[in-house]
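A single chain, nothing else alongside it, follows as structure tokens in the form predicted alone.
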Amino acid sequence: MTLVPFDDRDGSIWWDGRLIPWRDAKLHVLSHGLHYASAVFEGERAYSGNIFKLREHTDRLIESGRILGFEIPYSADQIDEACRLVLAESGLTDAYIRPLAWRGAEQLSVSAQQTTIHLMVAVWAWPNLFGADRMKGVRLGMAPWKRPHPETAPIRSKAAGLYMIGTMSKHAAEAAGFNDALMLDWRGQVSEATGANIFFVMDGALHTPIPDCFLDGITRRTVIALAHKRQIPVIERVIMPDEMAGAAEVFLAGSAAEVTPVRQIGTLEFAPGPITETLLRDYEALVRLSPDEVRTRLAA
């Protein structure tokens, strides 16, 4: 597969209130966000020209910045409009959208009170995170790193720095021949994959870890709502690694991963089953609806 560098593409990026050529979207190497990870972002998908649950993503972006101690200088309406504008400018109807807010280069120290807060939005074509053959199920290794205690990291923020251990864990998994890694938390409990939440089907019910040290994902909440509509019981609870062997089905849920079956975790093997397939179909149908139809469907 030939990789297209992200700094050498056609198109436009929304940057601090205006569209600029993609290749001109550059920042100084002494930007605070680069040195101290003082940046927050979102991962969103557009389907048939509509950005799925856009306002939920925007609200989380703004709150993520506040958790890190800064205010993004744009309203939710302005951020939504920026996302729609860049999507329209791209000419894509199915796409990935990446808003990012970060501290600038005015001050470079642990303290960053004098830095300007910047915001950009980029859009590109990006199929499912695990590729066209994801229906076979992905293989997860066990991550060498753990999700931290909520008193040691801003776990409610989609903060750039929190993804460092995800990158290291995913690289270790890929080196061992897996697609991704399953991460435990500091207590040794099951938490999530490196960038997606996890669900286990046990005795006809969905079991999923309590999101007390990782993001309660927007796709995660959507899947839970779809399960409720199907009258599939959902149990949020502590899940220990030795319980995974009792699962009949396992799947991941996230904006990039969408709903993706899991066929292996470490030495354990699984097969996509009827609950996973039903929720995957329901999710794929839901994201193709208009925003008003999505709200109506989930509220019914």
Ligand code: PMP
Given for the second form:
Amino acid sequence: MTLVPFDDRDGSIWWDGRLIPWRDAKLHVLSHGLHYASAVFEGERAYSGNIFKLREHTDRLIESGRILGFEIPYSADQIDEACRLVLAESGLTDAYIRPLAWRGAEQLSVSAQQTTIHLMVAVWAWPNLFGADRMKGVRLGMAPWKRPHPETAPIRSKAAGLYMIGTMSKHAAEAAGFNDALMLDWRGQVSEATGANIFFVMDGALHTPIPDCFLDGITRRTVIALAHKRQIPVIERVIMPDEMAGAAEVFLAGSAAEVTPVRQIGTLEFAPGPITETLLRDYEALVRLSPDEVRTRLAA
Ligand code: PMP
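Output the structure of the form predicted together with the named molecule; the preceding block shows the form predicted alone.
Zooming out: every chain and molecule, the one shown earlier first.
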């Protein structure tokens, strides 16, 4: 696969209130966000021209910044509008949307009180993360890193710094021939993959870890709502790694990953099955609806 470098592409990027040519969206190397990871972001998908759950993503972006101690200088309406504008400008109807807020270069020390908060939104084509492998199911290796205790990291924030252990874990998994890594938390409980939440089908019910030290994903919540619609019981609970062998099916859920079956975790093998397939198809159908139809469909 040839990678097109992200700094050498055509198109426009929304940066601090205006669209600028993609290649001009450059940052000074002495930006606080780069040195101290004072950055938060979102990962969203547009389907048939609509950004799925846009307001939820925007609200989480704003909240992620607040958790890190900064206020993004745009309202939720303005951020939504920026995402829609840059999507329209891209000419794409199915795309990945990446808003990012970061601290600027006014001050370069642990203290960052004088820094300005910037916001950018970029859009690109990004077919499902696991591509052609998706229906067959992906293979997860066990991560060498643990999701941290909530008192040791801002776990409710989609903060750039939290992805450091994600990249290291994913690289270790890829080096061992897996597609992604399954992370345990600091207690040794099952938590999530490096960029998606995890679900297990056990005795006809969905079991998923309690999101008390990792993101309670927007897709996770959507899948839970879709399962309720199908009268599939959902149990949020502590899941220990040795219980995974008892799962009939396993899948991941995330904005980029969508609903993706898992066929292997370490030495355990799973066959993608009917509950995963039903929820995968329900999710695929849901994301194609208009925002109003999505609300109606998910309403109790
Ligand atoms: N966990 C992590 C670490 C993630 O990066 C993501 C993707 N944002 C998720 C879970 C799933 O979140 P969502 O469904 O809101 O995209």
